[in-house]
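Only one chain comes next, encoded as structure tokens, the form predicted on its own.
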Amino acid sequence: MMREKIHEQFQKHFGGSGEFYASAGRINLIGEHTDYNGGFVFPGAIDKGMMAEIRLNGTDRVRVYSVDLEDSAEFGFREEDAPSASWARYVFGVCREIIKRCGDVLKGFDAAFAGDVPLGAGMSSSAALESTFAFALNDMLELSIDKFELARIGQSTEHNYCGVNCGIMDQFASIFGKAGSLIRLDCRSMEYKYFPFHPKGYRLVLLDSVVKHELASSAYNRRRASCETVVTAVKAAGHPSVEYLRDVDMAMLAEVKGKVSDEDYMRAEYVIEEIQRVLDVCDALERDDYETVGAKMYETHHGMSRLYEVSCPELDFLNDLARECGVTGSRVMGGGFGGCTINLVKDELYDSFISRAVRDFSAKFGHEPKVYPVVISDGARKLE
């Protein structure tokens, strides 16, 4: 359906044929907060995506159509040829970044793209999207860039012509994806390992808040302050080769109890917490363990809620709904203060508690929360 959907707009725009490629979206199943304190982050890429038809066209320049947004674009490679529209900045920033690696390699080219990731709901429509392009053109003009730089080639374009400082999980998940199992990546060495996520019996299901309190950007600050400030502390308390939370335990921690505030203490004791969780979640995976999972991510929640205090009261309430229903897991994902849960949720109980989650959030906040079953799918690719 998307494919002829984009087809048709590249004929329209630009005749003929081009090829297809693909990128996907993400979820990450437990590992919050973790990323810029050394931790592990534990995503997967999803069944929902970007989907590019693209083709060289023999010029110098980029031509580049929005089905989902219909609109167009034209630009060159050139730093002063910036489109002004912010969503083909993400294309635009794409070719700047790969110039910026391998020099002059780049040839114009015409292309149509459209997406079924929510936007807005935490599944990093905008790494899909870059994602799609830079495997795309790697493939295309055979450049041999490995896979880690082009997630890095995703994160650049966000950093540098979009204005977002966000960590590498994203493109990485969208880059890497493979059906069938999740990923641990390791943000302090970027090793990365595969785990199984076969949930027989169990299913996926985001809900979506279809809120964002307004505190997101500079409560995020405050928080990556408290925990670099328990780092110094602890540091100073004798062990001078902590550079993270991530070297940190509890027994060190509890040394600088009465060196830093009480909010701080808790901030890191959750990053303790939770990248042990990462970890204890990945052990049960290989033992096909659904329900330890489960409890890891309530776990979460509680944390995050609690002690790193970045939920509300929209998020509590789905959280709490899923536990009365016996949802087997549930958290909020993502950074926080607004969007979605992810359930992880027996078939039997499925119909039940996503009818009695609608039902009575509308009653609660006077609006529903939106859907969204995710399956646990591939990566970037060249569609045949």
The other form holds:
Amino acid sequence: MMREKIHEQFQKHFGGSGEFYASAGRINLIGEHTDYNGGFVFPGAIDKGMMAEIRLNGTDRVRVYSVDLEDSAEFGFREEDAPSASWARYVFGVCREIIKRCGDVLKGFDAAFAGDVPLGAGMSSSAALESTFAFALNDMLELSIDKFELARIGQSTEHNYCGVNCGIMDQFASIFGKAGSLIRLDCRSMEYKYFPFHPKGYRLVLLDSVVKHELASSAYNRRRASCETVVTAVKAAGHPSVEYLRDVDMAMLAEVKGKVSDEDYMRAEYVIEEIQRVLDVCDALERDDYETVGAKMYETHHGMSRLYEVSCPELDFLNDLARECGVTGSRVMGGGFGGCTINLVKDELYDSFISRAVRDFSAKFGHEPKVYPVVISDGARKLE
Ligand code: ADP
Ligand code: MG
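Moving from the form predicted on its own, what structure would you give for the form predicted together with adenosine-5'-diphosphate (ADP)?
Full complex below, order starting with the chain above.
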């Protein structure tokens, strides 16, 4: 359906037809606030993504039409050609970042694109957009850019053209995602490993609280500072090789109790436990043990709420409700202070859980949460 919709607009704006490419939004099953501590994240691509029809146009200009926003943009490849529409800067940024790495290799193209990743809901619609175009240009022009570099092109696009100082996880998941697999990424070494995710009898569903509390960025900076403070203290306590909280275990943390504030201690405790939880969940998945996966998700929520203190009443409410309904696993996904919970729900509980969550959440907070069922799916690819 999306494909027909895109093609109709492609024909209308450019005539004829092009090649189809797609990429995906992502979830992170577990591993929150671990990336900047040298730990692991555990994302996967989802069945909501971006799709584009693209064709070289024989010029040195890009003409691109956003089907969803009903807006077009045209630009060249020089830095001063940057378009003003924010959506178009993602496409322009990808072009510029390719040029920075590969030189004058791009050719003008026409493209129409659309997507079904909800914008700003925590599933990274922006990474889906970047990786669709990065993958497509690499493929069409045979640039031989490796997949990691394609992800970095998306990340640099956010940094340099969209003002978002993000990590690599979103673009990594969008490029590397595979149906039926989650990917454990070691944020220190950048090594990654696929793990099977076949939750037979369960569904994954995100409940979007549709709130974003404003303290997020200042609180985030304070959390990072706490982590650094503890690393410095542990180093000074006779562990000079420690570089990140990844290198610290609970016994080492206990050695600095009283030397760091109770708050910093709690923050570090959460991070150390969370890094271990990712490993535990990977082990559980290799045994198809989804009950353990779910239990770890609740532990993460508890840690984020009570130790790292990045939850909020709306998210805690959704988490409590999941527990009361007998949902297998539930936790806040993303940095916190709003956004979604991710829930692992048995098939037979799904309908009653969703209707109760919608009803009770609305009664308490005056608006409905949004409901996004997701299936782990393929990332960037060419469509036949
Ligand atoms: P997210 O968390 O979903 O990545 P961002 O704010 O990072 O949210 O990115 C959203 C931006 O990406 C939008 O404002 C828009 O510029 C662009 N974008 C995402 N999806 C689409 C789409 N379907 N069509 C056009 N632009 C899109
Ligand atoms: Mg984004």
